[in-house]
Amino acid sequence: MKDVYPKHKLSKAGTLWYLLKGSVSVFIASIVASALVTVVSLLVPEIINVTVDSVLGKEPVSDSYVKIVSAIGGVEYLKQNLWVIALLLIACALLSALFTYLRSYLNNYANQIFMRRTRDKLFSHLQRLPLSWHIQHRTGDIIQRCTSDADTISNFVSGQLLSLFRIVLLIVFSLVFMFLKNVKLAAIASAFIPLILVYSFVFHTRVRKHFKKCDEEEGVLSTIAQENFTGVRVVRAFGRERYERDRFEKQNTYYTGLWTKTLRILATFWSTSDCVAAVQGLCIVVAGTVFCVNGSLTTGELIAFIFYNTMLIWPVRQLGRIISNMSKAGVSLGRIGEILNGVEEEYGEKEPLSGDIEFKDVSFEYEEGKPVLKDISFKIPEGSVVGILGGTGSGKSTLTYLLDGLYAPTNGEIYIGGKPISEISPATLRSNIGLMLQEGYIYSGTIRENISLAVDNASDEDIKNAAKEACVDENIEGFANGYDTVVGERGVTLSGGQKQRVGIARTLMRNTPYLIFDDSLSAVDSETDAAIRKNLNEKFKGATVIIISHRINTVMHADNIIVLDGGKIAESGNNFELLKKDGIYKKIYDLQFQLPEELKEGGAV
């Protein structure tokens, strides 16, 4: 049966669930092996208590077990071969030891399986979320969601969940033995559960925030690792080492301090706790002592109840513990639970997509009351070129992003051959734009992983004719080991005019209708960006260009241009039409060609 996301929002119990499927039957198996060692580990003391009271003394033996003695040989047997009884113990210790053998094997089998499918889920959930969630989410954070509070989950369920169902196990049939051998002595052993149980509960409700504080911190720790490990060039450019030590101490002290305070509080209770255990155990042995000494209780039973108190007071204490970490559990299923309810984009099938764009009175603010765009309504006929200019922060890249699907307008329609793109589903849209950033994204891997990257089986003549058309090809071929060089992370290796050149081969690599280019030219020299344009003029002859850039080289040769001022278009014609104006456009077109020429390639307006 195929599995189905969920779309519903899932609680903390619905999360585990959710994620323990596939593991399930696994980790039953586990159980059923757990309960195994436990009912093996209860036979101990019996057989003790037997042969204390009826072959080493001279107690009868209990009606219980007479048929058992019986069929061994009975009691004048085993007084003459005690080998029988030590054999049986052995195994006793045998049957233990394989049905704990089992137990781990099967319980870090399914941890396993467990633990890929929420690696699985939760890197095929993020890869599906809208771009607004990821902004809205810092990296390290996210990052230690998947890897740090994953492995909390997974230590959970594997051990302390487990040991939960043992736990349950050991206390309710040590409970009935000690209640067989003596109602008084157990009423008393079972008299401290309660107390040790309510404390358990009040130090969960208590510990649940600082587990919870603790995380928070890890994840803005994380954050600042990344940012400046992504960042050293710029770190060391400016000599900011210092500074970013300085700045990691400060969080790294601050959440150690965290962790500091809340270890103090767990070790309070695991010392209270012990100390109860303690006390709990001197009672036990004093009472029954005395109903030993009383007749009410022999040496046997005595010692048989000893042993079940062990067992029932250790696991009591555990299951305290358990408690109290079930808070850390519950805070990481929590914020593993806001990744996988964060709504996923209903990605759709591909479709062709042809047609004119059109914005109708589109608006749009990333925050709410500071629009970037406003009303917004201009057509770009199907085959045709339109440049975008305007300064930083007029919303120039807002539009490409609102054209791609990546946000929805705040007010108005985009349409795409007559049908709005809210009808239009995400994966047409994205096979049929090609779009390229001011600074693409290059992974580290080599010159062809990235070229190759948007496409499935890309052939080296597909590869080498992509970089041809971006003027990267000499580059590649100028380095020692080609198209097989490796560029290091976020392509350190490469310059920014031959990173900004790969990004655009890779999308070029597409060949798709429509064609966005975000500034992604603006760190190549005029020649190379004319150079540039010319074979795309040439190989994508009919596909719709959106061109933004501050350069006016760039766009100048566009069907129309459109200029942005504070979110709004101030302009449009061609460049002839918008030189007679006398605008905006005017004014940078006669700054930047009154500059001199190495600053026009900069694009230093």
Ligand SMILES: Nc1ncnc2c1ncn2[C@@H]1O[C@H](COP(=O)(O)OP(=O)(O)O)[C@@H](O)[C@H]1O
Contents of the next structure:
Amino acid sequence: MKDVYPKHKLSKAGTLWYLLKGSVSVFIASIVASALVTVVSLLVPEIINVTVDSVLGKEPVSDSYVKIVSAIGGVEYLKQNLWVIALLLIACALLSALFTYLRSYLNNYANQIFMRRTRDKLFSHLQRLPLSWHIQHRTGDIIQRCTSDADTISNFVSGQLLSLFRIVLLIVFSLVFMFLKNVKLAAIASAFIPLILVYSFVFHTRVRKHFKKCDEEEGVLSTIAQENFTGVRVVRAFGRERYERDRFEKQNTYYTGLWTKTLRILATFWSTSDCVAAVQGLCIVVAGTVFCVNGSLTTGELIAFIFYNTMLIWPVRQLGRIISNMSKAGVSLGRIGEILNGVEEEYGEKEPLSGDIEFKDVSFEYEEGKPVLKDISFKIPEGSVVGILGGTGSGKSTLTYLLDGLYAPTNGEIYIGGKPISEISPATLRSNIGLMLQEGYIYSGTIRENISLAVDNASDEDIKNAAKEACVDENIEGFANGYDTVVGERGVTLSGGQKQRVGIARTLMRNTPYLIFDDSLSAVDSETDAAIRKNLNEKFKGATVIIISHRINTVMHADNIIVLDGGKIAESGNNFELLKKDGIYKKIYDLQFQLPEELKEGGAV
Ligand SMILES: Nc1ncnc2c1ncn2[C@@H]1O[C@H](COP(=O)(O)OP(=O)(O)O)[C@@H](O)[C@H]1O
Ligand SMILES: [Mg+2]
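Next, give the form predicted together with this ligand, keeping in mind that what was shown is the form predicted on its own.
Let us now look at the entire complex, which starts with that chain.
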């Protein structure tokens, strides 16, 4: 059976079961070890009971233990050799230690398997969720689901769920033994159980809200610190150190106050519930002594009873907490289930692609009722260069996302080589289209790694050539470590233009028949822009190229230029045709060519 998340949506329990695959048997082994600890701990009071009553006292051995006692040598023998009993008790302690060790080892081991599986499954699923899913969810939220929600579930499974088994076993067995010893006394002991259970449940439910609040405020605190460190230049440049420090101190004080309050509530709970437990214990001692005096209970039985009672009270207090925490684990499971239940993109096989690109009556909206592209129709003959010109927000980038299959058009269809792209696998589309984005994302790692990202086993020569073609080789060689320079978080050591050019070099490493430059030269000066385009013309002679820009310079040499305005095609044609039309293009042309050089360089228009 292949181990993939089923296509249909799973319930919370289903999700949990799916994640538990591979660790269930180890968890069960740990439960067995845990049950053995319980059995051993139940033996101790029985040994003490028999010793006090029959070995030290004069009571006859109770029927259930006659055989065992005679097997060890009989009461008389034991009276002379008390060390045998001591040995038995030591053996119990050793066994209990051994099983406790096994329980804890197996439990942690199972938990690690569980966590690894959860992380793996979440990560690989997230890799395959469509872009539209990622856009709808904030990165911070996704990370939180993968870390703290996964932790909550793992704590629940390895801590609380297993404790639940142990606790239920302990409670049931302690109660059974207690009722066997003395029904009246057992009734008194268990009368307190509902009270302690309900109190503990109500309390833990309440205090959880406080813990949650503390968690949230801790998040705010670390966001303040993080923003401050990442934005350190702005902070320094604008002299905001004092403001930032005050902001941090204020939040820090608030956060500390919350914790103090929460800890006070916790202290109240533990002391009151200790008090209730003490009262319960006292009742048993008093009533038990009375029963002893009037002969319905032996001393040994009373001692054993008190042992059982201590075994009972602690789990009951825990039980309230566990039941209360179940809802928290349920919420986390739901949040992780939401990721795993998201429908993965069918990636498909990579195949070669060729032919004209055609948009037919394409409309698109990110949010219903807010069209971003309206009835777009145009054709890009194979091997030609098309320029798309338009202001910010006119829908240029969206056009490329549709072509790359990152989103599906709301209406209309896009064809490549006569085939609708809805029928072309994303793998084929993306391996044939080289998309260069305005904000080339730079990964932390070396420049070499960043350029060779999309190809396996790239040679140094290929990497250098790609960098040369993107006019960034000289800059890179200028760094002390050249191509091995490690780019810090978010590429702090590269300027905007350098980042763009590294992004271009990355795309040039793949020889794709279709190329899209989405404003990817915007932070590069006009001369370098022209040089890069010249290099590209030579390298990609037969390629179909889409150049998107707000700069006339960049698009004016294209075979065809499409002018986008408010999501519609305002006009199209080559440079001369468009100039003759005397429309938007002509206006932008005049504006950009009349401006002094410095303004054009800055991309002000
Ligand atoms: N993920 C999104 N969700 C909602 N609206 C979006 C999203 N991305 C872009 N838009 C909107 O779509 C319009 C076109 O955006 P875009 O294609 O990026 O324009 P351009 O690349 O021409 O600047 C803008 O109004 C923008 O606000
Ligand atoms: Mg854009």
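Between two forms, the rigid core is defined as the largest C-alpha subset superposing within 1.5 Å. Owing to the predicted nature of the structure, the values given are computational and were not obtained by experimental measurement. Numbering follows the first chain given and starts at 1.
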Against the rigid core, is the Cα displacement of residue 245 between the two forms at least 2 Å? yes
Can we say the CA of residue 86 moves by at least 2 Å between the two forms when the core is superposed? no
